[in-house]
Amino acid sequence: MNVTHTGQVTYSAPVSKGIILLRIKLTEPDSVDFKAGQYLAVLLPDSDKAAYYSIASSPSKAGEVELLVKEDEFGAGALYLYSLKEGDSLQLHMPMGSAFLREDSDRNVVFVAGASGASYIRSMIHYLDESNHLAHREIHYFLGCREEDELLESDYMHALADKYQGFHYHPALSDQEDWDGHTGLITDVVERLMPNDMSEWEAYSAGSPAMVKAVADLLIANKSLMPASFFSDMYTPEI
């Protein structure tokens, strides 16, 4: 895989339980078009491998990318991310993948995440927000957890609930008792809140491919989306 932008770090901390926001400034070239839910590769340094991450950042940011990295120790790109400090450099591929914000819709959105597939959802939310598109749209952001410290950006989301009044925030936690919140499976939360008749809505969707594919299924089968609007690289309905 050819190398597209060089980096340089910037920042790295914890931002939730097992997950790092690692701040990239690009150098060569020292800027990137993309679009909100695009992916890009991190080649890894001494080998002909790459991990992908969703770029978690808004596109109007346009000299620089965030990722958000879940802890792996098993997994290269992980190890190899959480050991850059800032001034390190590293080399990217991008812009990837298809399954990017539509811009120019004004359809209602609905947004379904698990733990570490809200870097795909950051993305867009931020870049809706700052483009103030949340202004006249009814959107639903689903964000599903085992423990609340897992939760990403919950104080921004909850302020984005309290500016607009579309937007939506419902965060789920499985493995947590003392939680007064939603609980049990982000599909069950999805599938009690949202209305039956979604046919003119739009849903993106990021997390374990089981659990993508669950969201799919649900929201086309029982509330009647259309599969050509369900978007997401890891799992593509039958149209």
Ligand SMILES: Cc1cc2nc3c(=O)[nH]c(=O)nc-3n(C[C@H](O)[C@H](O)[C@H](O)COP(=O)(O)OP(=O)(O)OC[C@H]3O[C@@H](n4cnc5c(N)ncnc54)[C@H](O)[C@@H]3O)c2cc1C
Given for the second form:
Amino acid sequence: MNVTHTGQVTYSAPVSKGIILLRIKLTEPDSVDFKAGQYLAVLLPDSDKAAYYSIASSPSKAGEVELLVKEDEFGAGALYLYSLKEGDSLQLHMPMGSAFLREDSDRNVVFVAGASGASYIRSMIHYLDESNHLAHREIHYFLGCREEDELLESDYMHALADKYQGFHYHPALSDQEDWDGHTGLITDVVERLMPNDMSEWEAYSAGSPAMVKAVADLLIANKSLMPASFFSDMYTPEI
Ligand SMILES: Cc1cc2nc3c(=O)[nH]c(=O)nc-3n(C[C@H](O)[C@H](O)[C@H](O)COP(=O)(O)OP(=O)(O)OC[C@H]3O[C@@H](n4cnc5c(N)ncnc54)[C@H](O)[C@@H]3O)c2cc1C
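What would the structure be for the form predicted together with the named molecule, given that what you showed me was the form predicted alone?
Now the full complex is given, and it begins with the chain already shown.
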């Protein structure tokens, strides 16, 4: 895979349990044209291997990209990215993926993420907020994690829900007892809270391939979502 961009790490720190945020300033070339929801490949040094990560930042910041990287003691990509310090450079291939935010649409949207899949959704929500596209439509964001300290940017999401009447944030935990929010599988929460006729909606989802397929099956079979309105780079329903 060819290098399209070289970047330099300007920030690396944990943002939730088991996830770091890595900010990369683009050096050569010094900007990237991408759409919210696309991903990139990190080229691993001394290897022909690449590791794939959603671009977690908004495209309005063209001179940098942010990645949210899940800790994985066996994953070569995760180990490499965790080893990088401020000032280190790295090689990237981007943009990639077709499950990006449809900007020409003003339909209602449901976002469904599992754990580090929140990275994919983050780019789109930040972009919609910055470009004033969160008002005048219904947006529901479901985020499923095991425990509360794995949730990403909950304060920001709650603040958006306070600010915009149509924005709804639904975190759900599967493995924590002392929590008075939603519990259980994220698909069960989506089933319970979303209307039965979603034929005019669009959906974006990321997480494990099994979770994304379960979300697509549920929305299409039980909620009348059009298969062509389901977007994910992890699973594509038959159209
Ligand atoms: C479109 C897309 C977007 C993605 N976005 C993100 C994102 O934003 N953030 C994120 O954290 N992830 C993301 N992922 C997932 C990420 O690409 C995978 O976790 C990938 O496996 C990481 O690459 P790696 O090189 O670290 O793992 P690899 O080295 O390829 O390993 C793959 C898996 O096998 C396991 N494994 C490898 N060797 C061993 C061994 N010897 N023993 C036991 N287990 C082993 C690893 O633990 C790892 O989970 C995305 C994936 C895709 C396809």
